[in-house]
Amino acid sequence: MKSWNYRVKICVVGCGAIGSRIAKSITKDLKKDCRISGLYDIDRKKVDKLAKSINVEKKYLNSDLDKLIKNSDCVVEAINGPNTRDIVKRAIKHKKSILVMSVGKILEEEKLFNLARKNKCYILLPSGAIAGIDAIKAASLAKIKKINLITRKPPAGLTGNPYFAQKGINLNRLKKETVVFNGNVREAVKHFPQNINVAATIALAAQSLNKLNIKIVTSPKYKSNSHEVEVLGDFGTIRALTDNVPCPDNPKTSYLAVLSGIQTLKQYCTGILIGT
């Protein structure tokens, strides 16, 4: 049995804007409860830069990901790429819990959740940049009839997405509020993997992928990212509006999403779970 003063060993996979913020928080705000046991990224320069900024020893920068995972208690996934599922699977196979920031990548991966149950480890999914996930989880025990999500972002938070070229949408030419996407959660996470993880989180919390409709709206007048969710069901009605500022390191991500990941990790390390 681990002693009460044991510090949970964390391996951070992905040393970009989100992974770096989480790693820095581990070494500063959460240092009483956990510590860095590994940093990994396919771009070694990112690893070295982050390690230097938070004084992580070279022995924790091994290029062998499986060794880093084995030497950890919990893994943080912060890559938001095609390898997300593989990293989650590798962590679970080693019977390690994992905090998944790229929730959309495991939207329909029931096998991963079953494997986690079998290996008695946790897949930790933060609420992200949205309010109301605790209530939606509770409501899922009754009957949810319909969920509507409206996400509003400034054009800068959507640039570089090939979806707009396919649809013939030029973000730089928009003069007014424009709906640039209206569809289901599967389509949303496919076309907007860096922008709409909240939709996947809502769907998983509600235990339903087919009752959620998503609109993504943009305007040159928008200065922040917002998510408005409405849930209707036998329990009543849930309405929640979150008005976020972009993460200082990445305008495509809301600052609250990063803070939510850090708070989820803190709850895991301290064993104190607040909320439904």
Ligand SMILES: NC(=O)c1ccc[n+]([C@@H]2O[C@H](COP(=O)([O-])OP(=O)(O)OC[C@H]3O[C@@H](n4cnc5c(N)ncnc54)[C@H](O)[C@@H]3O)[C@@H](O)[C@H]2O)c1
Contents of the next structure:
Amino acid sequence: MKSWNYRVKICVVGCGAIGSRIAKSITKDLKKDCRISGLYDIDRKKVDKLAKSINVEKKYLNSDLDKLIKNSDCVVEAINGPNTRDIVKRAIKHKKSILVMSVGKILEEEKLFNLARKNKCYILLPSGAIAGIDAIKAASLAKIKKINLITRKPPAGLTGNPYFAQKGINLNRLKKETVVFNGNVREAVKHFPQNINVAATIALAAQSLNKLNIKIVTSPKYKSNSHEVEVLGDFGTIRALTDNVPCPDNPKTSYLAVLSGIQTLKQYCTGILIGT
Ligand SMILES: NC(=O)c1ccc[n+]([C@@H]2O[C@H](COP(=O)([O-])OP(=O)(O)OC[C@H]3O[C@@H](n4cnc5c(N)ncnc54)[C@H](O)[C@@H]3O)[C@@H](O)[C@H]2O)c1
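Beyond the form predicted alone, can we have the form predicted together with the named molecule?
Zooming out: every chain and molecule, the one shown earlier first.
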């Protein structure tokens, strides 16, 4: 990883729960190694509120996105809309590295990965809200036979998704533990674009989209998001359980995902990589 002789310039795209907390960390815990060179969101009010709370100069706010990217070293993508691919492409075209939180949106974007390789920039994919990605990356260098992921979420963490209406599932009426999805990673990211980034991260870490089976389970008794992953391969077996506390700013997002994004950025800026 590149070593920098100045504070790395970071443009944060998406100033919601994750983007705001990453931006705050850049100006606090990571301030020795990096600084904000852009804040961007389709909701201008969010940019202004965040900029005010962390003292970011006006010239770095919501101007032309390409201009902000050009004047940065690295972009952080933390949006909840369909434009992730476009933002990643713009960053790479300008030869800038990008940390992507919405991993499910770039699951099969081989062309983007190749362009990043050609333009010598990094696509940084944090582990997010799940433990075990470090070991899965190593295990993928030998044969992986099977991966099972069971994601448990309270109904409130799944609401607003048209998938449930299509399947005739009323989340408010469920009385007991219910499997609401059982399928592969392509179907999972298609139906749950906001909820199952960890499945995409596992598939990319394992370098296999076909060996991963995902179950999404909900129950009125669940209070938090948890992910249980089991991997069987030549290396042996991994079993990892992550019981997450929700992020106070967005109950659909786990706090660990935010911390994982910040840690990945720190590793990029300091050049010290720990794990795998
Ligand atoms: N990798 C993981 O483990 C993991 C975990 C949790 C969330 N996520 C993903 O991270 C992303 C952000 O999560 P969050 O909790 O911060 O969401 P959020 O809803 O709190 O914030 C998203 C922000 O993006 C903005 N936005 C939407 N479209 C935009 C666009 N085209 N350009 C600029 N801004 C735009 C919204 O206005 C909002 O402020 C989501 O896609 C979520 O699925 C990943």
